[in-house]
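This document opens with one chain alone, in structure tokens, the form predicted on its own.
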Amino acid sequence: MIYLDNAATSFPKPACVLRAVQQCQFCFGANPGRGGHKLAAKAAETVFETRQALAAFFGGDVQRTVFCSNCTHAINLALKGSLKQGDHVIISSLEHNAVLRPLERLQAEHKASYDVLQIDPKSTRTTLERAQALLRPETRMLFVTHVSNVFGTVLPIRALSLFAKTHGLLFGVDAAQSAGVLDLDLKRDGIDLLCMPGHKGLFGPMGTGVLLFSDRVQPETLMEGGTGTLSLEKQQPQVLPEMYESGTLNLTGIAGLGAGLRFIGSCGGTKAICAHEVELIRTLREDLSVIRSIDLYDNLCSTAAQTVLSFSLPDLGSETLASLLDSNGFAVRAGYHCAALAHTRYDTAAGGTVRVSPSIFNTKKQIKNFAFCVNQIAMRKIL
């Protein structure tokens, strides 16, 4: 099976990640911060080292680097923990449901409201003018995805960050598709709330996520409980970052995530990984473009940083097409990708799209074989 669904989760995991998870389970799988013995100390050391590595990797502060169960958890903490009664949020037209649905609930409960900024993938100036038109006196936050999980559109986060700063807004970023692939720095890029999964571009196990936040904001907790600190106190300790990490952490996932970060370094960093994925998508785009019947959604972003590509065959449903590809040894994602806003924005809501998302482990030969298979399906030589 040729795996091309890395926007959902990276696979295979690097050997070093598998070793780190196994070593943790076999050698020191105790509860971090819940005991004074050597095994618990080793577990706590592993958590701290990974937290420290994440803070350094993304230009954040160690105390403001919080482990979550996934990116959705991080986004919910960022939004629900930072917004106050009556606040207004601007989000992009390419947001994942992980952003849309929490805000939809807050709006339904009359706690906060939101508006959707229509992104112009070809004009940052137009995008900023549209953002200006959405501003209200109660606008508190601009929250956007860095990269569309459907179309690969890369949003101009530095320009959007400057816009947010100019208007006194908090700036949040969903880095689900960019963390580990594109260069990101909390301080340099002016990000106040940076949310990411550990299991995609960072190569960690599922069940891992991270929220990094700046000193301009300190979210309220979503849940309270045991943190391993100030255990005689009835109130949740206000000790960073433990106040956000009630309950037992996913130690094995965190150990694997730390190994994933080291693997990125061994590959030459995000620059090398991005260049490899961009080249694979460029090859795929060229090979698919010769298919007359194909709808190729390749004009929604700069090809210089495109690492995700969606397409469809008009006379075949996306699920049917993906099933045929699966039968011929290719794993892709079909449908709506949990991104209703993006599909509505670009008129693909009727049948969705087939999404291809390669990784550092894929080769140009695999991509060309995939394109050949799509062509055979389009010509009805594969049914």
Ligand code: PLP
Given for the second form:
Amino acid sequence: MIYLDNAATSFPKPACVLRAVQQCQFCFGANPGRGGHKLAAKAAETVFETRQALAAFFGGDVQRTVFCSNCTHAINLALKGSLKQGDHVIISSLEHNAVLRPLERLQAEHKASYDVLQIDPKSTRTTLERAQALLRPETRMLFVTHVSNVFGTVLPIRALSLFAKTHGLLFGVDAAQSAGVLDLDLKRDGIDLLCMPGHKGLFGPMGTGVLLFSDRVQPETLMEGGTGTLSLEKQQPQVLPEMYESGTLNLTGIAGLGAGLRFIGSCGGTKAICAHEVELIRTLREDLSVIRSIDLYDNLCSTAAQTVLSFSLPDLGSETLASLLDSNGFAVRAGYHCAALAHTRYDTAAGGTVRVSPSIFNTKKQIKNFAFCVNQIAMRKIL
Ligand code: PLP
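What I would like now is the form predicted together with the named molecule, since the data block earlier showed the form predicted on its own; can you produce it?
Below is the whole assembly, all chains and molecules, this chain first.
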């Protein structure tokens, strides 16, 4: 099976990640921060090392690097924890439901409101002018995805960050599709809330996510409980970062995530990984574009930066197409990709799209074989 669904979660995981997970379970699977014995200390050390590595990788502070269970959890903590009664948020037209739905709920409960900024993929200037028009006195945050999980569009986060700074807004980024692929630095890029999964481009196991935040914001907790510290206190300890991590942590996931970060380094870093994926998508765009009947969503991102590609065949539902591809040995995602705003904006809400998202483990040959298979399906040679 050729796996091309890395936007959902990366697979396969690198061997070093599997080894780290196994070693953790075999040798020191104790509860970090819940005991003074040697095994608990080793577990706590592993958590600390991964936290430190994440902070260094993304230019954040160790104390403001919080383990979550996935990117959705990190986004919920960022939004619900930071927004106050009456606040207004601007989000992009390419947001995942992980951003849209928490805000819909806050809006329905009259706690906060939001507006959608129509991104112009071709003009940052137009995007900024549109953002300006959405500003209100109560606007407190600009929150955007870095890369669209449907179309691969890369948002101009440095320009948007500058805009946010100029207008005194907090700037949040959903890095679900960019962490581990594009260079990101909390301080340099002026990001206040940086949310990411550990299980996609960072190669950690599922059940991992991270929120890094700047010293301009300190979210409220979403959950209270045991933190392994100040156990006699009735109130939630206000100690960073443990105050956000009540309950037992996903130690094996965190051990694997640490190894995932080291793996990225061993590949030559995000630049090398990005270059590989961009080249694969460039090849795919080229090979698919010869299919006359295809709808290729390739004008929402420049070839130089695209790592995710969506397409459809007009007379075949995307689910049927993906199922035919599955029967022929290719794993891709079809349908709506949990991104209502993006599908509505780009007219793909009728049938959705087939999405291809390669990783460092895919080869050009696999991509060429995939395109050949799509061509055969389009010509009805595969039914
Ligand atoms: N944001 C974007 C852009 C995504 O693509 C995804 C998942 O695909 C998420 C958020 C949610 O990530 P998770 O599944 O880790 O909660």
